[in-house]
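The chain below stands alone, shown as structure tokens; this is the form predicted on its own.
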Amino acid sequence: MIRGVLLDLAGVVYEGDHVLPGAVEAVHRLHAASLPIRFVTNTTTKTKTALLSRLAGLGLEITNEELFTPGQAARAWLDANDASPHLLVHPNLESEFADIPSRPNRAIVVGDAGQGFSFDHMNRAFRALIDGAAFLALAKNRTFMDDDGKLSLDAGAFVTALEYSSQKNAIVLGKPSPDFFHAALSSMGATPDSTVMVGDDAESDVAGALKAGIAQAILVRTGKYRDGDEHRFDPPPTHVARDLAEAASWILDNKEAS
């Protein structure tokens, strides 16, 4: 039985500045089913009350608890570790972290920063590292859908290259981590074995949250999805569909009998 949900945002109810059709009424088909909703999302250029405006002004009105940002998760391991961060993050991003006190240790926070990717940037992020940093990665991902259609490179391929210089993995707080899947999960009171993800990323909607436990994910043809992206990961999709919209009435088709 399905009692949970839990569904990508960009590329999946949104691409740039507009709703994938039909995308809302399917955020809201689930809703009228009783169905617990969980917004999982890798998007690290904006901040979680910055987002809630955006899916408002794009007629998804949301609760600030059904919104899990990997940014709310940086928060929390920063506090769990008596940690400030050295951002290497967007702008906009930056006011998320700019209320934590000075404490007695470090953290290298790395986001999809775009322009801040520099040599300097990058190389003080290195140095931080090597002298005893810890290593956050709001995510891994290896591409994005830019605004203007076309696959950008993501953040993933910058941590990368700061794990092989420094000989120090990330910490992922995104997806595909099972801890971000999980904590979106014990909001909802919902178990991995009763939860579906939906996403258009094979790799970390899909491949992770199978990998996390959740019983079902759903790979949409919408947002970065490529022809073949349903062979390339392992494990696979439970089931492809063509966007949201099919994605929820394959859920409510299958709510009772999964």
Given for the second form:
2 protein chains.
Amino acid sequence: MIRGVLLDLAGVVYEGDHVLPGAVEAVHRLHAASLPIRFVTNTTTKTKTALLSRLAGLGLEITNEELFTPGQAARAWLDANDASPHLLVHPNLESEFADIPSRPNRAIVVGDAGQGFSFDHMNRAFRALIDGAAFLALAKNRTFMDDDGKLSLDAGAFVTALEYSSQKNAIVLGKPSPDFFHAALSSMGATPDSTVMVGDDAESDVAGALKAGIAQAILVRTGKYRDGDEHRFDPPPTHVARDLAEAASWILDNKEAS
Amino acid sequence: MIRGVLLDLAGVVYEGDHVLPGAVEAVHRLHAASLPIRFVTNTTTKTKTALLSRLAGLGLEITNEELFTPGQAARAWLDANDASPHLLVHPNLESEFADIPSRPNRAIVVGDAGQGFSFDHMNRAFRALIDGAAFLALAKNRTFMDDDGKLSLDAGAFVTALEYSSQKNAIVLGKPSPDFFHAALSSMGATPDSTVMVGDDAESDVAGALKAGIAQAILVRTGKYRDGDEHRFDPPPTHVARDLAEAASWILDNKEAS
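Given the form predicted on its own, state the structure of the form predicted together with another copy of the chain.
Full complex below, order starting with the chain above.
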């Protein structure tokens, strides 16, 4: 029986600059049923504040504590490891790291830098790595659904490039990192065995959540979903839904009686 | 007993724009001993013609047939597979593919594009791949010794990035592809059991040659060599030499009596 819900955002709730049909109403129904929700997103092109205000503009009112981002996980890692960042992230995200003082250790932080993934920027990050910097990746997604409706290269491509040449493995802070899923769960007092994850990425959202021990994972056929994704990764989704509206109905049908 | 010699170029014979001490003289000694030689290079920033004339300018006179490049291997693959190329290579190499007519199949060709590895170029290559293009890599080296004396990202980083996001494996046409080594051997009538490879890249040149069945592989401590490289990859080099001059002396000591 379901007692907690993890939802992906891009490709599930919104896509590009519009909300997906039925998504806002689906979140309202989950809220109305008093189910605790955490939005776990690998979106690294906006600060947490900017993301919350964008969602509000789309009609989705969620609280600061309901939103989990890799940016906040990276800040926590840098604080815990007395490290200052060498950033290879989207310009919008730089302000999230702007007030960190100079510290003895160094870590490169790679997010979805987009056009920032030039050869020179990549090479500077590579040289920092072989000079001893730690290696944080805000996400390792392979692709995302771009504004033109086609798949584009996501940060994972460039994280993998740096891993290959430096022969160092990145610490991945977003999905599908089990630590990231577990931090979201414990913040709402939920346990993996009574939680469901909903996402459009069969690998990072769905297989990632199931590998982290989460009992149920619903793959929605929106966003970056492509035919056959339900069979492409292991473990496969426990359920498949047309969209978030259909996923929410399944969740409400399987909610623990209160 | 040695009957044929494979030599890497960058980091063994020359580095940046200067020839390494004793290297030209070492090649002369091998030539004088009538040992067949093939220069197997993953350098993909120059056409074969430009590379030969550059080597001549450095005092190294070698013939067209002594030089093996991934560019010529790619041309041969495109011809054999009735494919036209989508290039992500160094601008200098584009002319090597300029006269290929329009053909029914398509293949992306990734070389050391340097500054050409922008996000947009990478994303266009990625989209061609998921639209069904074949995937040729001129090389998959992790790093190269740059003009400023520091290691920089080599084409392998960007090949790996595209492999990760497209979930397609590249056909690697340069070292350490066994096919590439074998083509060089057969062009000089040599067999793997009586051939030696000399290189500064413990992985691609040395372990690559040994994995391709070549009997002997000498790692030289010039070019991109870094302390500990003799133990970093499997199989390890059969011999280690200070430079090409010392490697040539070993080869001449172990040459089959004529």
